[in-house]
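Shown here is one chain on its own, the form predicted alone, set out as C-alpha cells.
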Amino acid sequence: MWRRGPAGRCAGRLPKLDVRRQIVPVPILLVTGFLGAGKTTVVNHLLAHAAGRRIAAVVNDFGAINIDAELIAGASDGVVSLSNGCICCSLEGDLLRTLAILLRRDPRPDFIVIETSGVADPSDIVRNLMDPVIWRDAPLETVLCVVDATTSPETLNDALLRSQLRTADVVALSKVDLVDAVGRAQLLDAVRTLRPAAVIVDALHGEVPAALLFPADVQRVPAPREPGPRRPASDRFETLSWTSERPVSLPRLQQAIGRLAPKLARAKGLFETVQQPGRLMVFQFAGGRATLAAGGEPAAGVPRARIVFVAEIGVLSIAEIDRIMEECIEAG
C-alpha cells in the first residue's frame, strides 16, 4: 500500500481562540532542524525529564505515517496523556487550531513544545505565532535548532538549513559522539558565522539544559520577534510510505536499505521481523547511517511493517521502492 505526499506547510486561517484570559501565559518552544537531525530525541528527553512541568508536545511529522508521535507517546493520533503530567498530540489540522485546542485544556499546560517537520521553514511558523491572539496566551519563548554534528560546513549552504539556523536562539549539536574534534570545530565556526547570537550546546542523547529553553519567570512575556524574509514556497521532498501485512526478513531489509541509501534523505519505520516474531523493531536512517532498536509489541489491526522513505522529488519512483522492498518479504 502506497501513499505519496509533498512537504506540508503550516498555513491556514486563524481560528477564533475561545479561551479564558489567563494571567500566566503558556510559553512556546519551537524545535526545528533538518531531516534526521535528532529533533524527536530532544523532545523525548524533554518529556521524560519534565521535572514537574506539564509539557504539551505537538508533533508535526513529515509523511503519511506519523512514526514520530508513536515514538514519543505510544500512539499514532489524538492526545495522549503521559504519566508525568505531560501530553502529546499530533498536528492534524493547521498549527493555530491545534494550539487553540491545547489552550482550552484544564489544566492548561505549563509549556508547549512544537516539533516542526524536517523540511519546514521555521520563519513561516514564527510568522504564524506572531499573531496577536496567539501571542497573548502562548508567546514564542525559544527557537531551538538541532543540527547533526556530522554535518559538513558546506552542507550549511543549503537555503533551508540556513533559514533554520538563522531563526534559532539555541543550536543543539546532536550525535557529537560520531564526529572528531576537528570536524566539530569546523561545524561550530560555520554555525557561528550564520548565527552569531545563538547559544551552541552539545546535545548527546537529546539532552539540552532546560534553563536554556524554558523561562525562569513564566509571567514574563518575551518581545515579539521578526520572522525574517518569506522564502518562495517550493516542494522539494516527497514521501513514499510502504506497509506490509507480513513481517520482513532482517537480512533482506538490510540489503534493501543499502541499495536505497544513496537516494534517501531520511527513512524511519516500525516493523516485525521473521527472526523475532511478536516484537517490533524501530528503524531510523539519517545522514547515511541506519540504526535499529527494540520496540514494543505489535498492535492488533495495524500493518506488521510500516516504513516512510523521504527523498528529493523525482529521485525515487514508486515502482523502484516497491520492487526492492517486496524482496524483504519471505515467500511461504
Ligand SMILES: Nc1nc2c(ncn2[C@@H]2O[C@H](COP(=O)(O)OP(=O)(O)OP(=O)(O)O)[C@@H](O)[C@H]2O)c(=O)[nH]1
Given for the second form:
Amino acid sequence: MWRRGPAGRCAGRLPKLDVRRQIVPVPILLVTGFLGAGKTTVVNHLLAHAAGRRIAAVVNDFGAINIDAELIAGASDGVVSLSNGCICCSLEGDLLRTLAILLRRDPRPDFIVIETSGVADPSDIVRNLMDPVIWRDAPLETVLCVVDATTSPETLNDALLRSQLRTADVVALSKVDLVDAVGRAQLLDAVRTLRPAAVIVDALHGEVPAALLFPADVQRVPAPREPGPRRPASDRFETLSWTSERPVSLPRLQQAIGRLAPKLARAKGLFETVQQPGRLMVFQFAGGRATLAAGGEPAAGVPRARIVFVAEIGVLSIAEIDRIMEECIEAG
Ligand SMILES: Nc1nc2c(ncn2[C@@H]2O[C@H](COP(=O)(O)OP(=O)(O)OP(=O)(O)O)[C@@H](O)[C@H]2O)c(=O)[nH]1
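And the form predicted together with the named molecule, for comparison with the form predicted alone?
Now the complete complex, all chains and molecules, led by this one.
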C-alpha cells in the first residue's frame, strides 16, 4: 500500500537513485629526490609504460627554464610545467590551482604524477596536498623518493635528503649500474636505518614497478598523512640560466664544463652544436658526471642553446658563467 509523506508526495516508491556523477578519486604520485637523482628518468619511464592509463604529469624545475618538461616527452595526458620557483614554498598556490584544472579535464586523468624539484622539501608539499578539497578528489597515494645509488651514506645526513627520504613510501635506487655491490649495500643500510617503513627497489634507468606506485583499487582513499614539522625555508641553491642564439662548439663546451664543474651541484641543457646544427643535444651534469645524448628537433622561437646551472648560493655568478660559456660560441 502506498502511503503519503508529509509533503503530500508518494513516499513508498523505489529508492531514489543518486543521479550525481560518481567521482572517482585520482590518486597522486609525488616524486621527490635530490638534484640529479633520476626523478625525470623515473617519470619518463612511467609515462612510456603507462599501459593505457591516462597519466598527467606536473613538473617543477625551480629555475626560469623548465628543461624537465621538455625532456618528458610521452605524458599520456599532458605535462604541466611549473617553473621559476619551488612548489614546496613559493609556488604552492600554483600547484593547487594546477591540480584543480587537471581534475576538471574531461576525461579526467586516471593518475597524476608530481615531480618536485631537487631542492624541494616534500613534507611541505604533502601538507599542501592535504587541502580538503584536493584530498577528496585527488588523494596523495604514494611518495616515491629517488636516491642516486652512487651517493655516499654520509650524504644522507643532509637535512634536505633526510626529509625527502623520511616522507617516502617507496625508495628507488637509481644508477645502480654505476656502483659496486659493496657501495650499494652500504647505501641500502643507511636508507633502511633512516626510513625503515619504506619499500626499497633498484630503478635502473628509471624502471620502478608501477604496481608499487599506483593503487589497484582507485576507489580506496588513502589515510591522511602526518607531514612532519614545517622546516624554516632555507635558500641554499640558486639557478643561473644561460642562453645563446648561436650553436655551441662541443670541444669548447667540454672545456667550459670542466672549468665550471667544481662549483656545480647540477646542470642540464638543450642546444644545437656547431658540429651538428639542426639537431638538439641533451646535456646533463649530475653527481659529478657529464653526459650528452641526442635530443629532438629544435623548436622555432626558442634560443638555440639553453643551459641551467645549479650551484650553492654565492658560489657562482652569472658574469662568470657568461664569460666561460661565451667561449663555447665560435666567432663568425
Ligand atoms: N647510468 C645511469 N644514469 C641514470 C640513471 N637514472 C638516471 N640517470 C641519469 O642521471 C642524470 C639525471 O637524471 P634526471 O632524471 O634528469 O634527474 P632529476 O632527479 O630529474 O634531476 P633534477 O630534476 O634536475 O633534480 C641524467 O643524465 C640521467 O640520464 C641510471 O639508472 N643509470
